[in-house]
Amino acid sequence: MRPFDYLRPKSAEEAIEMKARLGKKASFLAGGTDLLVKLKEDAVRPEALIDLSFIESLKEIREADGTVAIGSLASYADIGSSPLIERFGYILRQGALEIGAPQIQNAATIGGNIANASPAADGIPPIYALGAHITLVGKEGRRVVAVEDFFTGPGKTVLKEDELIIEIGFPKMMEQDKGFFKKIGQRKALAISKASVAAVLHIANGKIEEARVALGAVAPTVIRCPKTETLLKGRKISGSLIEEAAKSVSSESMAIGDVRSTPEYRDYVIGVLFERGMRNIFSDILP
């Protein structure tokens, strides 16, 4: 690991300041899970790290105006144990509890995690199929952009430079909606995603009147699937539709082969994960 200058601001603008100055030769530390190691391995060699571990506002969950909004310095943690979470998007809570061990989520933030735009990250297929929205902050000012437009391949997203998440925010989940949050990996725990699934249905008059379904690590990005979320709309829950939909699902895959899987094996498991989850929700009214 290269020396690097520690700098350590204690508001979201102090930070922004450094880094707009700093340029390139800077990084925003947040939990450090992902940076730390690529540091160790001299996969990235800035001149800086900008720690922001020490603001305070940024690590608030809180429930306003119909949605959740979340800080981007929130640990895994802090989401998987929040009463709010719980209660209003629980689908984030599942996937939360599948990142690493308790002590990477202990460290690891949500903000650091959407930034590092891994597409095998637990915490994205979520807040996808929670129709979540990012707050970024920058010398030029606040912008807010949907999650399915703030990332562009694997580590690459919309921020700019001297950008700065600072909050992710959805509508709550009510309780005519059901949802779940569904991966496999190498190991029943402690493993990266080889495939990941998290759906959010509205059910009204016993029918599903408005599907969001995104699936993890089968495309350069996490993606949604918007066939599948067609498919469903207007229909009533059955074992037949499900499976109609699990098919769906495992077309819209875009899986590649890498060292955990082959795309064949990623595109078959995404729909058994699917119709798992499907099941697991509606298993009261299923045979």
Second form
Amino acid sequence: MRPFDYLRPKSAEEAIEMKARLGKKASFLAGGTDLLVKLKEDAVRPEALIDLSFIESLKEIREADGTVAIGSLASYADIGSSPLIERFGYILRQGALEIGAPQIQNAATIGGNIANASPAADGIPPIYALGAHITLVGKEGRRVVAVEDFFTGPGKTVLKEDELIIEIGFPKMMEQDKGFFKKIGQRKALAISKASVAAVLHIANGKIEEARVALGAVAPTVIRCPKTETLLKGRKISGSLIEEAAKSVSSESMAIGDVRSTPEYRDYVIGVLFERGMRNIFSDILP
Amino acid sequence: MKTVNIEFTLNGAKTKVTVPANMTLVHLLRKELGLTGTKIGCDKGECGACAVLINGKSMNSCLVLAAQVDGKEVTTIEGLENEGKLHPIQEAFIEEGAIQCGYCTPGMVISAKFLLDRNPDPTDDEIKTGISGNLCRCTGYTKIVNAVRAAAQKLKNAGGGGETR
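Can you give me the structure for the form predicted in complex with its partner chain, which would complement the form predicted on its own we have just seen?
Below, the chain from earlier opens the complete complex, with every other chain and molecule after it.
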């Protein structure tokens, strides 16, 4: 690694002030599981690192009227073991436990995962399906951005140079809500997703009142599936509806080929993952 | 600052050092402090050979800056034995023959410790998930899983698997 200055702010305010002063020359360091690899490979060359890992207030996971807020420095292990997440956002827990391995989950943070903006990140489809918002704070103040509006391409976001991701908030999943996260990789463990899918369905009187379906690793960013969501809305759960929706999910996938998979396989398998997820959560009412 | 003064607890002992900002924890441990039990495999967080416990949580020390352990507690493989007696997890690895070339062993033992501290009675699937971040290129996984299962039993017989050191 090239030499760099090491700065250790004690608060988010101090971190933002440092970043505003240093601009592009500085990078924020959160869990380090991606940044240190990039530093070693000389893929990024910051003159200074602003280490956020000592800011305890950014690690909290709390609830506030109808929502859950996750501090950006919460690790995926914190998220995976949080009773609040288990109760009100368990699909994010399912995603968190698929990330890397225990050592990675202990270090990697949700804020870092979001800032890196990999379309294959397993933490991101769940927050799309949960309808999350991301709170950013910079020199000019605070703004809240819907997760769909945050990512603009692989590795690209609307984050400004002096802005820090503070927290990720989402409306609580209620008892009548159902959801899942499913992924497929080269191996069961420690594998980057070839394709992943997350869904949250609001159920009322045996019908789907609202659906949010998000796909990972099959487009330049994680994407929602508007056609599939419309198709599901107002319908009664049945095996044939699930098959129809799975085909629709495949048609909304816009996969490319790379070292991990081909576009044909990704577009196909994402429908299979969706169908499996749906059959799991509705196993009590399906034949 | 291009160098950082840090003070941390290493295997129970207070340690004060000045480190270059760009030094990783694994290099501090091995090259500066002579604790070569922690191995470097891939040096990019894939293989788990460099796993250590930081405040009781397993992490890959190749992806942690030395500066980041300031004020924390670090336990390496050398810190598991107690007055010359191996930790029950280490004993189990030897007894079950869960060692071939040995390069992955320190990381495997650290991951097993992290698992058993939280889950004293894991299923085989939970053991496999627990060591999923550690690669054994001799592919001796069957015996490693057996060793972790045996270690859980040893710890239970010794009166609970809790935070023993």
